[in-house]
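In the block that follows, a single chain appears as structure tokens, in the form predicted on its own.
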Amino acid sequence: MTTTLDPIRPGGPFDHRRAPLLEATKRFLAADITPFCTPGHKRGHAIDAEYAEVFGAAFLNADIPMGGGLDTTHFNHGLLVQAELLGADAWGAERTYYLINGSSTGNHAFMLGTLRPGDKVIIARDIHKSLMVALIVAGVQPIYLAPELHPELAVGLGITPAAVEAALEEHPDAKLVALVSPSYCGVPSDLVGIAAVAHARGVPVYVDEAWGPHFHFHPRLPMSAMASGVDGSVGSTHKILGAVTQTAVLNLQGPLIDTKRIGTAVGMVQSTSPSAPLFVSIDASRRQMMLEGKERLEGAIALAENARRRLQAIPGIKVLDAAQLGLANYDLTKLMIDVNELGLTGFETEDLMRNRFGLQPEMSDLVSVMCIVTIGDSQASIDKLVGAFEVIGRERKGAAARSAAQRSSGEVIAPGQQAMIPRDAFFAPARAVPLAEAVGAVSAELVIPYPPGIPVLAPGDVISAEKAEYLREGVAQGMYLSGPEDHELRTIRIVDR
């Protein structure tokens, strides 16, 4: 192997067992070079003990910057870009932009270099908080989009063609198209015909894909959104593949966006002190889905399957699948376990399981859990966490205490009446209200339970009473809410008009 990357154009030679980014942190160790530079730890010399003995010295003498650390300080030798373009070649993407700030910079990154204040898009409801966020920071107008909810489960079945369409036939002079797909459940929606139906009037689409960066490296998975034709998306790495946290990929592709604009606008929202060894986690995490990716992911399906088919016979638990929801595709690799039935919440099974059986699930909300399976995961992980739902189940045998429709992302995320859009709400002048007699009122901030991170109420929204409701006994169960000022949310912001 030699030691600096071959030339990599678009379009290729493209060698995936190169990881240019871990090759040049190699050097810089192997050179021991007396930084006089960031960060001021000077490769772990100035780092609390205690800290040190928890992550080690041999990452700490790795923590160094991208310029004047892996790259010089002018960046000559465009390390960053070849190993982007090796990521474009992975995800099937034209161009694609590393991101150490999560799938959040993404979305930001994407409304700012695509929108102009004033534009309006159309966009699913069941947004991740970051989505909302750009909004709020582009300042433009949403046309809100529901996903379909399955009428037992209140899971959402994504955005359908047919809607899409509509809306841009009641708003032509939408400029974008946004959603999330996967869904926090994992499942997909119709990209390929959204696509079609979208770029017939010339309107580009972008998806939040943050659960599916794995899509495109197995064919038993939904299909990607680059190869769905979409023009782009963005992927948290750090979720299912095998990158550190805050890693993430942003991927585009077609005419019918600028990519420069785009390229400027990560530039404009990903930090200017970026951690070398974050972006060397996503080169070295590329670099392992190309070669063992498909093996690899076989392995982590079959232990999801072996895990659902196992909690399904368990009596009171039920684990959705493509079947139930009557769906062909489906993120066979997460596990959205119901316990309604055995009269618990999801926020006592999460307790449970972390604090009696050491096990820590992705998600809890007032009547499931979310466990999400990946290429980590061993037959010994899923035995515990399997085995600890066989102890629940036997000791808990209390009647169903609320419905499926009190799920996170079911229907209490639907639209209600948007009075204003977020941005102007949330700069509005606004007071806080106890929650009873906001009913009717303009929100000013937003309400978010996280996780899932899908806002039930935005900037804009008029409070209705059962969305109220919903968080007031959600607080009391023991949900965490991101966004307000008052996170027990005794009183929330209202526009003051």
Ligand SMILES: Cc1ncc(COP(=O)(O)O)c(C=O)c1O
Given for the second form:
Amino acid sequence: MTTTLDPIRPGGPFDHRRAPLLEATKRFLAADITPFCTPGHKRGHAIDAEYAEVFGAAFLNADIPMGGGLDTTHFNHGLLVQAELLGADAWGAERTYYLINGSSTGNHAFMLGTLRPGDKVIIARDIHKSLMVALIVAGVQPIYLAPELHPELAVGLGITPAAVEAALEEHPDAKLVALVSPSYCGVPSDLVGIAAVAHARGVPVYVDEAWGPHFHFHPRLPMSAMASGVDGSVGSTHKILGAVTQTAVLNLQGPLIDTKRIGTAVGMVQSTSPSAPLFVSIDASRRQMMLEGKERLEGAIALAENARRRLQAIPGIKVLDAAQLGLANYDLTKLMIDVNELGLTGFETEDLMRNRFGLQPEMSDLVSVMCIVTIGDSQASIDKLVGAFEVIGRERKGAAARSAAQRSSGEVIAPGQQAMIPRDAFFAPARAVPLAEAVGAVSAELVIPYPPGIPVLAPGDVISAEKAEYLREGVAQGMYLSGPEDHELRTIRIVDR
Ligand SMILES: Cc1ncc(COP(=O)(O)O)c(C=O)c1O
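Would you generate the structure of this protein in the form predicted together with the ligand, following the form predicted on its own above?
Okay, now the whole complex, with that chain kicking things off.
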């Protein structure tokens, strides 16, 4: 298979009408190749009949590997790198790696490629499970920073440059500053300010921008991590853009990180048999954003604003906005809908939305549900959402039952006391004890309400009475816990000391 089009080279020119992986897919499909290579289903010929009926012949025929499919088994055409060069230009990075196991892979690869066991990392505590796992895998020592919380709404307001500066003063040997921005609720941190204080000490900054891959493409959205000058960031193209599930981009720039070593780490944590359709989807989504992203995002923002205004008019419902949070900047496409004053939990509301109204929110917790609006929404989808809440509002059950602090991204994720680094606690001898007896002991496992996936307990944390009670009540109300061996948390594994 030869490449007939000009290859895309470092330094450009970058023609964003091109989509090298999509072009290669079309060439492959037109070439009538009989595979004597993986995948074993041989372009759909060895697939369970019902699966084939549900997913269709076109889907299976296009399940092509990268090596020995889109490219040769020796990757002679460097097609993936060509696509990534376009990606780097699109997201404003020096080097971009495409990921097919989500932002999670980017978080693991960045930490493995940047740190050594025992290194100190100044890291916000409202991190996602995957960053916490990266701390365990890399064996580093986290210096946790508690996100600022809005005093009444208990919404995390990110971490400040002043907090990062103070931590760097106290730990001048720290090797990295890492944080999540925007937060799950859509709140960005002051990345320009954080980069300035860290870079002044020669320390790189890594931003988990899983929820912000669209920021780079519209001026009314918060400034993107790359535009803010941080050294590395990861964005889940599948969460917000028009790309399929599991796709993400890892963006890198600047002299403070080793781009090649991080690339090696990507190759270590990513599958050695990546699915080409996933990579192709990132390629196509990059093209879509570059050619029509601003206009499409303009539409999505207008729809989200329409929904926010109409939902806020329903008695008993609050929807977070920048003014309420006292922020200049906020991801306008996020709808964090508080249902507490309706006398409902977010979990009950999610059930109602799904089973009665045919709607699926992104997340629910004790006090709220989160809905995301993307370039895939329409006035009809927004009307359906608002219409359902008008009915739910009319049938309100009673008065507020809880405090906003019971939000899954609220006080409960404050760092608390650490007795060991996460890796040591994870590998230490441990035993399961009833939750009530675990207060004061050191957690040997991650305990994470999912979504949003922010650990309430990390290995090495001392289990406080407040966190134990929050988790007990959450599970009683229907919270799903990722991480612990006992998902119901009747027991929890503690370090045997
Ligand atoms: C802040 C944050 N980072 C990383 C991830 C992981 O992203 P992915 O699902 O693309 O692996 C998530 C997932 O929800 C997240 O919320």
